[in-house]
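Taking the form predicted on its own, here's one chain by itself in structure tokens.
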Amino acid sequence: MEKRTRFSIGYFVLVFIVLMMIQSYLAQVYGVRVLPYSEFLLSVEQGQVAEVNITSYKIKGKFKKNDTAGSARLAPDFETVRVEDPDLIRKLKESGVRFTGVIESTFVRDLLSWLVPIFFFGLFWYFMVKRMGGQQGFLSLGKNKAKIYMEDDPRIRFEDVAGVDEAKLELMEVVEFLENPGKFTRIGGKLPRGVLLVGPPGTGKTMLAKAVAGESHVPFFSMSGSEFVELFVGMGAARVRDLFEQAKAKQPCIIFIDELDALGKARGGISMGGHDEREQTLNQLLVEMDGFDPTAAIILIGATNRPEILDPALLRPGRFDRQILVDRPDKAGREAILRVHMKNVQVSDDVDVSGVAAMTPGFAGADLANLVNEAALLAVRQGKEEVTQAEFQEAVERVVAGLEKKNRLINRHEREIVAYHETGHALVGLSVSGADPVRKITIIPRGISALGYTMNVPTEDRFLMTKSELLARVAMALAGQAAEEIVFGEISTGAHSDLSKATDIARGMVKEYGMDDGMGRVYLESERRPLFLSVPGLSQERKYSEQTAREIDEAVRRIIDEQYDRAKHILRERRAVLDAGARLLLEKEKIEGQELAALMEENGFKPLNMGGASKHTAKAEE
């Protein structure tokens, strides 16, 4: 790579020091003499003076050749303050010094005095404008940030954005639109001036937008919303107005505003400071979309994970009137996005890519690229050439459950606790209908303060859940703290996330898919909550009666203490199980489903759910 050197005002003032040293040198030997006027006069009667002019404010003059006062190294012209000296003409007579008095004008002077600070200051101002990057200049407040891709630049095409097959459907009409208007336009046609990409974050909407633009080979303008908002009021509407101007000189083109919630929140309640500015903004976004065009090639693209919060205006007919929603993949889409990630990575033959996309289920497309990259420096830091299976499994573990922690001391009675704990999550796995298949079961420490997990596998992808599986997974949620009771008499901290997931499928059990017959089939949660982001403490409006929320109190307590009982009753009908397979992880520390699955049919029980070797996924468990 070729090395860069930075320019630095140190090197400017070092070379002028330098510079103003050789001419203050050459100025004392060849240039002109300035003088003391007691040093002048001692000339002056000495007969050393030749000549002199008078000015208002100074006296120039040149020695006689052969004398130039004591030093032939010296010039022979000279200078001094001009003091009221009555005596001085007839000093100069009294010498033969030759005289004459100068006019001297001051214009030059004077105009030079007011330019060249002006210079230098405009020189400075110009500089630091330069450091600040021009778009950060205070004459530049009222341009918009925008990163502009002209069509000529390297860009992404459809063919880089993998597992959202549907949603490049909808947008090969968009493209099509851009390279052939006049198709659509020509028996009076409209295509939706506005399309909003909404999905859970990392799922790929900005590559969506950027290769809609690759495809067409149109200009790309992309800004946040959150960049139309500025210190000074009105500067984000002025932001607007250039990009729609800048946008409308370059069309055909393409206008995307990434996290568009960030501008476009619903309006209402009492507006003061900053929120009179964003809604301001809003408002000029939404006069600007109201302009277009007709036959204006110019489509605005926004991307956002919280649509419930959008200002209704910005989606009706007209505007954002189109909504395409980009998900996250199912297994085929998950398996085509690793394939584009592994494309840069040296992947080993070994590795099925089929079966890795299926230990990943709820994977975005961001948390499948972060997946790969781990695979592949845990690769470097074994010293491998490839990416193995191996690799990929481990990373797997890592980006769900956190990294091990072998050198935590655990003393042998806490790890005992975890052993029994984790096996009685495992064993009830394997023993109710419904929950997912157990693939692993580890005792090393992983993450901030899991001290072990179990792996459960779906062998599917489900979209929709029966009342009998909930009712596994609460089971087997709390089948850990049930072997704790059972074997030591009492139950630690261990299972604080435990009770928090439990209870969250039993809360939604009840408030939101009517599965409790003494609550019946009412829907009792938010209206306006967030759809594609968990939100811890967010309040929401509650619009039900105190007694009401008694009930779903009670109801979810019913649910909780039933499972939990159901899972204290499988444990002890399988407690020569229990012991045995706690024993085991204790001498492995980490053992496979299989395994435990095997010691139950040992002591005559048909263990359950046992899905493929190769289909899972992890979720940690304390």
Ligand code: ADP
The other form holds:
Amino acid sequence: MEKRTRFSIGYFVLVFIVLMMIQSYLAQVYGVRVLPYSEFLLSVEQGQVAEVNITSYKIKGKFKKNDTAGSARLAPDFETVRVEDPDLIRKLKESGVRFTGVIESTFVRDLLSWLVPIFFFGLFWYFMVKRMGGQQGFLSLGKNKAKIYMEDDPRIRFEDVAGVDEAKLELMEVVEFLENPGKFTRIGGKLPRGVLLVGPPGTGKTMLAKAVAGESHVPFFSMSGSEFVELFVGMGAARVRDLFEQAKAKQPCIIFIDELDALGKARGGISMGGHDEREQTLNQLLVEMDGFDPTAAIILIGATNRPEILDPALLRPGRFDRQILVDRPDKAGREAILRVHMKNVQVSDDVDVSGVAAMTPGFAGADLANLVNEAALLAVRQGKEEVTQAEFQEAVERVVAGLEKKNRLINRHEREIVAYHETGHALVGLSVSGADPVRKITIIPRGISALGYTMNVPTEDRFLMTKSELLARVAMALAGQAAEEIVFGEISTGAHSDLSKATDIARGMVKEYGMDDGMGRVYLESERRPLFLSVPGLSQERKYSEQTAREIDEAVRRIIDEQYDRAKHILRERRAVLDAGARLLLEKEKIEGQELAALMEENGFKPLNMGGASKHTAKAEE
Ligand code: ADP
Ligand code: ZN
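Having seen the form predicted on its own, the form predicted in complex with the ligand:
Entire complex below, previous chain first.
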């Protein structure tokens, strides 16, 4: 399509150029010389003019045939603009020029001067529209049906979406309603109208919405919030109207709006361009939601990962008043999701699905789907018949930290710094009680930013953490830097994200968990997690004084400093292990937590946090 259009535009330009050339050729052959009025008068006085036609604006005429006034005069015809000149007639008479007056009909010319531009404009428009939309009709700009995605009977069922049981439970009610809207309205119960699925990307929100439609066998309309916001003001609103019109004709049905935040951002914020348009679109959406016939069997499902920026108006009763959290799955959930996706590939019996689930805390459904796919690809590459545990192991590592780039060169000194840095993390992780078990230490560069990482694994998905555990995490996060300082006397930029992680934890301890003795047991608002689910629109202003803010900063700094000193102390004491570990790491590029633990034991230290049978893997620590 695209190619053909470009081709015809090229054609068009070619024809245009040819026309221009013909035109200029003709003008040369039959050309009319345009004279300034003064020259025309001169010619008349010198008797070179044979005859003239005087029209209302122009004087056209012919030179005499035997004119010798110069070779420049190619054509005997000439033309000049008529100037108000009462003496002209006398002069013409004196020179014996034949003259006539002509009343020109300008009708055809005027008509052409209108029609030709309109024609070209139309042609241009046609091509533009064709290029933009393809399927779009010539005049149906706002009615862009193409982008509204409709499935009459989606085949996704609840069983395909795993690990989100609570969300499914809540959505069951919607399914019941859609299956039998009459039952609900007869009793007069309050109908669900809008459901907002809130959760990080890739957790299956779209799937859930489709599954609701699939379970209740109703059509599924979907559109993405970002698609509503159009270049031209008013088009987004027209689209919303159109979407609802189509949905009303097909009820009972589901309208799914992905990325609701793209159009439902709180109004009145600073924004460039597109602002009015978004506001109009949002208003139209609100109008449509309010204007529903109360018995209409249309359910709106919105999805967003940034509920805190949504306009509070969207969350009022009767609109998206029911919010369902679709969080990242826990271990059991991950196992279930893995099993769903493993159905589509040949998996060997030796694969320990729950083990793989244990290795992947923090993965969302989409990551797990990607993981299974990656493992399958690895198996294919190695010519295997089925996917084995080894491929899953490798795939986890790949997905966790990007593909291994063994051949990326870092210079020797950098490698040394990274090795000490990572060994520092791991050694402190094995030395303070309450830290997560260390599984693997590597200096193989992965991805772009992380030069190396230490995998430490929470033993189970954690919901509660004690103060000493949090402090252990802070110490471990700072240990890379501490090791660099001890060994090289200075720190590198590689510790950047360590520091932000440590600060985050410390800040949380002070402000949210009341774990700082100096600050006492107070809750001092959280900046990171606004209370979107309970009180929409609550402003996030600070609820404490400047003085308190300073005290918080001091308390955070105190925690960081203390843990940094703690890490340094541990590493100084275990310098021999640090050196041996870093040497081993430089040599092998990748070592197991156990190997470092063995080095500790050789040197007379008892490793902690060996974390039972857990073979988990987790967050990369740079
Ligand atoms: P979201 O809309 O939350 O960003 P999607 O529903 O688009 O996420 O999920 C993307 C893909 O990830 C799905 O097509 C599916 O393959 C996989 N996926 C995500 N969550 C799940 C889940 N809970 N169960 C099974 N597969 C999932
Ligand atoms: Zn680090």
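The term rigid core refers to the maximal set of C-alpha atoms that superpose within 1.5 Å between the two forms. Computed from a predicted structure; not experimentally measured. Residue numbers count along the first chain shown, from 1.
Taking 2 Å as the criterion, Gly96 counts as shifted between these two forms: its C-alpha moves by at least this amount when the rigid core is aligned. Once you line up the core between these two forms, the Cα of Gly122 ends up 2 Å or more from where it was.
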